[in-house]
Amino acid sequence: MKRGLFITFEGADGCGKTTQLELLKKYLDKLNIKNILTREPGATELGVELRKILLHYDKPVSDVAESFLYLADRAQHVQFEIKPALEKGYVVLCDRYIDSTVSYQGFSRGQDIDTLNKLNEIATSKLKPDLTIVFDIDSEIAQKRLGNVKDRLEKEGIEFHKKLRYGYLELAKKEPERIKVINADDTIENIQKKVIDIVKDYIK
């Protein structure tokens, strides 16, 4: 059986990536292409518990502890959800993955990026996406889209989110074959068309 396709969507909270993932799933369903939609953190039973801590724990969390919690979620996710689906030939659509850790904990938190890359390799057994789409948007616009109810990371200051945006764009420069950038300050329909145009080349 042919291995499936692994596609990840990345970007700041408020960029619209989750909406676009759901639209892409509908597109693949219409083509009768087997697919699953998943996310990080929180795709497994263990991940659900880790997500509660990562996004809603209201006490101080060390930067290193935060990274290891995300990595633990990812290791569980890869072993029990992503790899089995790929082995069955599915297209796996994932809301966040390794690039989130490098951007959030590396560029925004200031942790060593080489170390995070090595830890990502351990957590994923070196499984990288076939395609990653980054939804780029001005940090202040993204924050306004979120409204007043925000999780622990969304509440970080604007400088944190500007570093995050810079991080994603730097990653795209380093891996242009894998990472494609889309302007997320556009209509849902226009963005969807761009996503489909990119994905078509991978599902032929």
The other form holds:
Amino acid sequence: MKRGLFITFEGADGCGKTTQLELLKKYLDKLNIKNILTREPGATELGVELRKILLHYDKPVSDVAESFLYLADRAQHVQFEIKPALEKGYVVLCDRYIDSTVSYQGFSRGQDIDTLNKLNEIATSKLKPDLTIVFDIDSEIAQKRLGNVKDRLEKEGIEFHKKLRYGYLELAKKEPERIKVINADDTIENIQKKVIDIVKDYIK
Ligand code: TYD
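For comparison with the form predicted on its own, produce the structure of the form predicted together with thymidine-5'-diphosphate.
The next block holds the full complex; its first chain is the one shown before.
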């Protein structure tokens, strides 16, 4: 099956990855490379409903329920958006994917990582990104960037976010071929250059 290229961006809240995804999209557009920009949670109609619950539900949510909600969003996203686009040869740029679940629900919340890996496989029919870029930043700096209006996950304390950063770096160590780490405590222009340097090798 001829397929496009699947690139995901990962990192803590406030790491700047969304800005970088938009810049990468513009870069691909200029080169006339067909692409879509998507995100988790909330890219499908069902996902929009799940996103409201995940980010704004104001009563206690069980850790297991939280994991399943993200996984449900992902299953819908893969089947109806990501796979069809890859089959049509698109570059799919996705803001968060499987590594968010392992880092947030696994490393930070303490859910079993092997189990989450298996659940991710089920949710995605084993579809892995060709390339994942992790935007690494000091947790305190990232928290400051967020300001005062925070969603349910962003409101978690500094320890949660430190574990998250550690989790992403561990994942990158385990899969250095797929996961590249960029220092996100830099100017937008410098980070963009680093992103393009990495992506160039994949779109040749
Ligand atoms: P969003 O506003 O999209 O944040 P960001 O712009 O930082 O990506 O909110 C998504 C939140 O959901 C974010 O705090 C990370 C969290 N999340 C998980 O905990 N697990 C997951 O599997 C995914 C996809 C996201």
